[in-house]
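This document opens with one chain alone, in structure tokens, the form predicted on its own.
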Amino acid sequence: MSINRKIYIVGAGPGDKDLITLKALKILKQATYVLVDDLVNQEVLSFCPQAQIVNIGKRGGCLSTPQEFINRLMVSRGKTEEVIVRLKGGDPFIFGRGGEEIQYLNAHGIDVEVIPGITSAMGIAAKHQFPLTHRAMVQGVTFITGHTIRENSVNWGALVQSKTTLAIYMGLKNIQKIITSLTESGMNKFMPVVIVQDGLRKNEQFIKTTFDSLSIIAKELNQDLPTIFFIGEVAGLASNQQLLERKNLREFG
């Protein structure tokens, strides 16, 4: 009897379950064992009704299942005849530790197939109708994690000089340090900014502002929600129709 010895690392896309790819959907329908990250929309699990679901918390700044435990579990299950899926929010290769897991699995004789997903920055920008690049405004986009801020770990000056759109993932905890670094590097105080929490989900919160107001706004954000910051000229094109309409929320920017 042959042994599968293969694991599918699958990107579930951002919060909207309908943004999952057809290839991911096909594999999920076949799956018998699914390891699910915390940021995956639970509605996606309806696509794999026959699978055993194991929830493995992975959320920046919160208690998480140790990566080493996840790696060992994948190797153990990968040596069975089950259809094993490692399901991640967004895309496995955009701050999803997909590269680390591939290295570990290959080192233990497990083949891997990666199915990409729409990363949250792309999904959110599409929903709110602002491009991440624009021929007349900006010629590039930089995806960057704000989760770990160490001395000289990020060349913020180079990012400002690059004039690319900055899509900062997992940066809420360190946002005041990030703002200071960008300010010292010459960031234009009137640069448009979009902040999105719980992106593409039912309770999504959207704020459109400018860089000079970001420090004040950040202090009022829910620290427990996944947050992404967009800084750049294109953020000014975001649709105002999506602005929050709450009586106790003042207009920013």
Second form
Protein chains: 2
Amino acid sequence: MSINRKIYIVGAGPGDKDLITLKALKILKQATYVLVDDLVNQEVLSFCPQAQIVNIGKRGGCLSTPQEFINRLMVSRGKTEEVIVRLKGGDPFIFGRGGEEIQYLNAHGIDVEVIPGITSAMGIAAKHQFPLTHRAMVQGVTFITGHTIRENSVNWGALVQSKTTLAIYMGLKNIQKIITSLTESGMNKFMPVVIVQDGLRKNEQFIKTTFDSLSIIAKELNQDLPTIFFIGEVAGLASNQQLLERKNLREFG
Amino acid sequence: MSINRKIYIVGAGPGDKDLITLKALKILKQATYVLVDDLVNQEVLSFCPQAQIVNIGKRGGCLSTPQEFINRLMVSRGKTEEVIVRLKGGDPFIFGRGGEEIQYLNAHGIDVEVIPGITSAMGIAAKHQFPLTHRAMVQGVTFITGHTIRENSVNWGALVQSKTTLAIYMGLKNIQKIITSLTESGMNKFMPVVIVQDGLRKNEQFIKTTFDSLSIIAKELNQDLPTIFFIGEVAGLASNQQLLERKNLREFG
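With the form predicted on its own done, generate the form predicted in complex with a further copy of the same chain in the same format.
Below, the chain from earlier opens the complete complex, with every other chain and molecule after it.
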């Protein structure tokens, strides 16, 4: 029996299970052992009923499995004959720690194949019909984390000056500090903002507002839910008409 | 017979047809009329053999179908009973003009549903195994266009200061100007750079270098191919060992 020294690092996409790629689906159907991140939509596991599922994960600020343990588990399993998938929410390479895991696995003699996934901000923008770039408004989009292991490692001032759409992941805990930095750097107080919690899931919370109301609204948010803040002119294009048809809509500002 | 006043704006993903989402696939299988952008991998059309295919598109700097004609065609078709898909390369909302098309269609009484796609930079990063963010290196990634309809609408200096990974789409024509702006703003001359042309396609060209060599290399590139420049520490993680196994590899610097 040949020993499989390869692990698939696969992006599951955001909350809607049909946003997984066909390539990821084909690999899940062959998987025998799936290591699942805690931000993965559990419905995705219906694509691999034959596989042994191990729920692990590492969520900013929560008690969960240490990265070092996950790495060691992948290496020990990676030296068996199983078809091993490391399944991550969104995309493995946008805040997914895919890079760190590849470095560790390669250093331990295990090859990796990476399958990209729709990152949460893209899934949310599509659902709510606001583009992330727009020729007449904004020439780029920045995906940035608000949760960093080093202080001051994000230059919020430069991001304001860049005039790109900002999609801030994992920013809820530090949002008041982030708002202060953005304000000091000249963020327009009328800049549209969209806040989405539990994006694309059953209990998704959608809020559309403007930058000057963000500080007050952020205090009312459920601190335990995965949250993305979109800040930029394009956020103003999210269609009110369609939003009003949805449950859980709140609109401020 | 009920008249369908809805158009699906669908991201086909990048060059590898299996990187399409399951949701996009399901819609393509029902489509009767598909308006195809010229950056879409034509292999994706094997998912909708039943549909009438119309190749249209609008590629920066090339002669192709004007946006106004595309918009009018969508509106006239959108008022028939067909299941109409507007199929775009990558993601409709990252340099895909999806926002502009929604505005036009909504203004003409046609509803839209948007299905996201893997954008080219994410597909390329996954294939070549370099992450776009990395906790120890870089806290964000910016997708930016180098081809704009307004002069000076991108603040390259702020992007250098933002210290995010830069993925520059459609930047080849203006790359020497962009390099000058980045250099004047203090871009580190040893910053790793990855250049990919015809990403994820049969004839993909992959070049790994550093910022100080980019100007010379860019002069040798085929000006007619879709090109993405990645500039940032993470580009240095693209694995040499794996690259050497691939065809069409050139490494400089």
